[in-house]
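We begin with a single chain expressed as structure tokens, specifically the form predicted alone.
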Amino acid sequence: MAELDLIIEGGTVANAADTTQADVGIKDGRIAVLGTGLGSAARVIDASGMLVLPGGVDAHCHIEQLSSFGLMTSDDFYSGSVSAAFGGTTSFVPFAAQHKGQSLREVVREAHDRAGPKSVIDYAFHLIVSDPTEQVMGQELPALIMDGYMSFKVYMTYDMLKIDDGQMLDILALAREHGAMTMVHAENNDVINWLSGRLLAGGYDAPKYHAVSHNAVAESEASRRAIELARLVDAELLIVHVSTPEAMRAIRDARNQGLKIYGETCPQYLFLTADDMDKDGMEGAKFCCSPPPRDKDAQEAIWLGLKNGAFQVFSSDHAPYRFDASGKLSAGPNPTFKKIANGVPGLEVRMPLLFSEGVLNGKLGLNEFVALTSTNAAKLYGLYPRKGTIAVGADADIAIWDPNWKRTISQSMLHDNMDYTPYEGREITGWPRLVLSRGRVLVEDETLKAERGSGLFLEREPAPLIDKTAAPATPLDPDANFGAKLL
């Protein structure tokens, strides 16, 4: 074998299914060999005492995206991708978001124009379909799926984005026909609007009432309805940013029935609660997102869902709106809860938060952590085995993780374009020391080494209609350890 470009030696290699002591040899941006005694290389990295993990895949983040109310997220593809890299994420899948009256082809072109010159990590796009016209459904969406845009998101809430059940059935049926994945924001819009109207009429307009208006029933009802619609047409469906035990159980029950239903949750549902929205003045606005954080009991249930197989993916749902007139306070210095920009940041801290609280505190195994933060998303969205694993032939996307590195999260240490983090002051243990993408160094010695625009667009192919997870043959036991076996 010709001399390798890079060898990572002495580390513990962890994938979704196994952990081993092995050196990693890299050539031409890919993993060329695993083993010991790999010979010489242009550079050798000593990873003794470190974990050698697949780079993270964040499959749900809003980067340089215009909201339905005309607000641009604070992170563009440069700041967003840099922030991702410093947290160990080497690939992400933001959205090419359609608004009413827009062509899907046009929003895809705009997304490429924004990402190509800026991103330092590799990327793909989900579509957001909010206006499923005859042109979109008959021509644009099928053609885009065949071009590799084989995942898209629909909304059951937000007046400017939501589709009705008939439109959702059309989209699910089309996705099934073409081997695509549909993601859904499942909340009942009428329930939210009904509760919001009553709260505002009574003068209850502080940020904390955002959680009251997005009652858990709105999420659980919409989740069950979405599952039934997918069942009707035998389509794959992933329910994003699940926050309630009821929605989680609906997903688990559907999977026990053999349905191709998947679940995703996010850091805000493990580390924040509705009490955070009850801070003085408008401080609570910093924590407003949809669905909102719930209570401590819900947190514990969501942790259990990560363990028992209800959730396959742990994403950031990074939706960065600054705490000023460009973001959270765009409607004025004291907006009602209904006019606060929805979303919280979390791209950079996604993996460290879950590692510290999940792996080190015994709530998750190391292999489950890898599956939830990298491998499963790569499989579900057509990026595996190029991404999401340390295996011969895979891209050399690697996070060399220091499991003993103690840090206190502060906005000053992060690399996004935000002016706050909802996790300020939280002490964690474990963070990547060195991050590679396709064998090139992204981050080393807390310094960015990659050039603007050096990330690549990841082409995907439509998937055959198969269940992408090896669902357990027996019903999921809420107390059993299924995480490492799912994919």
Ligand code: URP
Second form
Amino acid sequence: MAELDLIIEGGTVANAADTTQADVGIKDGRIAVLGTGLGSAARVIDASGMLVLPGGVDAHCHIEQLSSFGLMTSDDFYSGSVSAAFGGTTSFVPFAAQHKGQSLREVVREAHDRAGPKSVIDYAFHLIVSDPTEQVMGQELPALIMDGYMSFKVYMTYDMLKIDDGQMLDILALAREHGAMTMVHAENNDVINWLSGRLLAGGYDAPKYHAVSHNAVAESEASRRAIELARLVDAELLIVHVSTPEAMRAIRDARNQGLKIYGETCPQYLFLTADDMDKDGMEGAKFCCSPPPRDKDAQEAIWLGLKNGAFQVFSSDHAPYRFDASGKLSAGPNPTFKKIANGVPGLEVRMPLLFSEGVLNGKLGLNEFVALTSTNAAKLYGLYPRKGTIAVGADADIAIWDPNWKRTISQSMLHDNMDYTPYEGREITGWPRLVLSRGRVLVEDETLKAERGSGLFLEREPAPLIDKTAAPATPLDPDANFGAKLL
Ligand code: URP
Ligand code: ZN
Ligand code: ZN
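Okay, that one was the form predicted alone. Can I see the form predicted together with the named molecule too?
Complete assembly follows, chain above in first position.
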């Protein structure tokens, strides 16, 4: 074999399935060999005492995206991708979001224009479908799926985004036919609006009432309804940002019945509670997101769901709005809870939070951590085995973790374009020391090494339903169908 470009020597390699002592040899951006005594290379990295993990895949983040209120997120594709890289995430899948009246083709073009010159990590796009017109359903969406935009999110809430049940059935059936994955924001819009109306009429308008209006019943009802709609047309469905034990149980029940239902949860449902919104003045606005963080019991249940397989994916739902007039306070210095931009940041701390509290405190195994933060998202969204695994032939996207590195989270150490973090002051053990993407160094010595715009758009393929237990036909063939879903 020609000399390797890079060897990572002496580390502990952990994938979703197993953990081994192995050196990793990298050539031309891909993993060329795993083993010991790999010979020489242009560079050898000593990883003794370190964990060598697949780079994270964050499959839910809002980057350089307009909200339904018309607010731009604070992170563009440069600051968002840099922040992701420092937290060990080497691929992400933000949204190309359609607002009513827009052509899907146009929003995809815009998303490429935004990401291409800026992203330092590799990326793909989920679509957001909010206006399923005849043109969209008959032409644009099937054509985009065939072009590889094989995952999209729909909303059951937010007046400007939500679709009705009939539209949802149309979309699920179309996804079933063309091999796409539907993701759903499941909250009952009428329940939220009814509760909000009564709260505001009574003068209860502080940030903490955001959590009251987005009652757990709104989430569990919509989750069960979405699952039943998917059952009707035998479609795959992934319920995003699950916050309640009831919605989680709905997913688990459905999976136990053999339905192709998947679940995602996020850091805010493990580390924050509704009490965080109950602070002086507008401070609580920093924690307003939808669904909202719940209580300690819900946190515990969600941890269990990560452990017992109710959830397949752990994403950030990074939706960054600064605590100023450009973001959280865009409707004035004292907006009612209804007018506070929804969303919290979390791209950079997603993996360290889960590693520290989950792996080091015994709530999750190391392999489960890898599955939840990287491998499963790659499988579900058509990026596997190119991404999400340390295997011969895969892209050399690797985070070398120091499991003993203790740091206290503060906004000043993060690389996003935010002015606060909801996790300020948390003590975290375990961070990536060195992060590679396709064999090139992204982050080393707490310094960014990658060029602006050096991330690649990841081509995907639609993935018709297949036997989820089967191995990919030719996993090492670069031309293989990376869309195969194998959970
Ligand atoms: O509050 C949140 N999660 N905002 C981001 C948009 C969404 O629904 O994911
Ligand atoms: Zn959502
Ligand atoms: Zn989101």
